[in-house]
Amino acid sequence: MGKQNIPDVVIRRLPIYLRVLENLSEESYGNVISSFELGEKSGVTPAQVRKDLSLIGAFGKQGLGYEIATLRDELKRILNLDREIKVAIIGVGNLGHAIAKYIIQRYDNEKDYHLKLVALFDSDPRVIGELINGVPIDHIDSFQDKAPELGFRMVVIAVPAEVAQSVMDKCVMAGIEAVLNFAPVHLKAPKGIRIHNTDLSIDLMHLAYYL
């Protein structure tokens, strides 16, 4: 099956079964996984992992199980994780700030780390100039120059919700194809520009419910 046609909800969880893959031990855990002990860690059932990975053309053997590192090779390349990602950052506040010191340590940290961040861009003029671990904060007005330039289609918007559309809007002339939306509010593009939200304050009052 074409990525294309695997579904969103499946594709969701793929990272899921990839940071377990990750952090598991060939040594002391040895080199093969069964859908049990798969779905186990990432709190799915076996029948769902075995379902999702066979979407991927990925097949256990029966009685053992998936190979470790076969399965984890495959689902980078299916994530397209197998290949340096470069990625801008826009809102250089104290979540964009923080976003971006996790990025830039774990690619320098992980060998098989590929998200890299390459663009850093706030309107701040007391934060222009500013460097985070080499990579400076230009303004928001270079934006579109700056795209091309050094490459990214990745973005994350970590603004105020005032400014959160016009600044998607930005996103959009410069052919920016995948958005990380941390800014509290619905974000319109046109089809085709992949948006996720991350909202932590509608998370945080949905946990306030089973206090």
Second form
2 protein chains.
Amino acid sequence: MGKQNIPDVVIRRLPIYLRVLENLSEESYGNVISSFELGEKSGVTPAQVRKDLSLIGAFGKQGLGYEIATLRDELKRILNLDREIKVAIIGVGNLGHAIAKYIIQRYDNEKDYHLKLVALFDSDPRVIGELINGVPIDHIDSFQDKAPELGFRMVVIAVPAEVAQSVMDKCVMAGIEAVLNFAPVHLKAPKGIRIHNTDLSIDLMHLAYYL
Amino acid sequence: MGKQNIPDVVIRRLPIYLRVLENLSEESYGNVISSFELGEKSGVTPAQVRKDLSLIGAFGKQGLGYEIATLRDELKRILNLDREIKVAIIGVGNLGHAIAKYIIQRYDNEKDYHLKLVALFDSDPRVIGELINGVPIDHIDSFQDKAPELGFRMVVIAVPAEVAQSVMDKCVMAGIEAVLNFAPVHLKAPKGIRIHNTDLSIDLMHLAYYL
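Hand over the structure of the form predicted together with another copy of the chain; the form predicted alone is what we had up.
Next comes the full complex, this chain leading.
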């Protein structure tokens, strides 16, 4: 099945399966994992695991399960994680700073694949030029030059709501293809640019419903 | 319709609608908003807005729309935001620290409702006793005493994956009802405890698919 035919809800679960496979210790698991085990560690039913994985052409062996190394490679390939993914962060306040540190800590020592933080941008003259693990904070005005120069197509937006759309417009102009938006506002962009929103405030208000 | 009958995907959109209503300036909008305008600012179709709001018993007037103040109050009531919600954070590393600052900045000056950060926990002796905007970082061993004492039932978990389940178990023992989990691991808890996962790493890998 071609990549374009896999529903987004399924794509969403693939990194979760990949994470489970990468956390398996070799002593406790052999080279095979059942859909039951994979599902339990992922918070998904075994039937859903089998259905999701069949969509990417991965079929377990009856009574045995999935060959771990093969499945891991296949998940990486589908998710484009078989090559380096360059990421930039726009907005280096508390949250942007924490995200930068997280990406560096999580991925810099990863041997198998990289999400590499290559650029940071802000508009506050007090932080321009500062380094976070060797990555300098550049002025947002240089964004359009830096994007092709450094070759990143994925951006994390962590700026205040009031300026988020203008930052998004800069991303569009610079040919950015994927955006993870932390600003508490709905951003507009042409079709073809993928925007995912993550919003602590919405998460907390959503949870409050269940109190 | 009773609260328990509203699907979670709808609940998820209610805080987004609420945020839009709260950001409306009074000069540019009268006291009414159409489902078209509310949908556009929320990233949702007008039909979906009308359907979602009908589930909470809010019906717009034909050709006019929704009375803004009434809808805002109704959304707050449904989301339990008509009273103060106390939140604690477990794990005050980079991420936990950024989350603490975010909650304080976002909600401390909010006049209409509060998500109030009341406690912080960590296990690192070097940070115990430190204050973040007046809230002390306590040792995780005091969690079970502090939860009833301070009266919080919602917790943000921002600890490393290896210790997240043991922290979750402490939450269960202390009667916590809602958890926002930032640790990159699937947590287990008895039914009735609501766990939402938010994972930067999964978000980034998910987005990488679209590059």
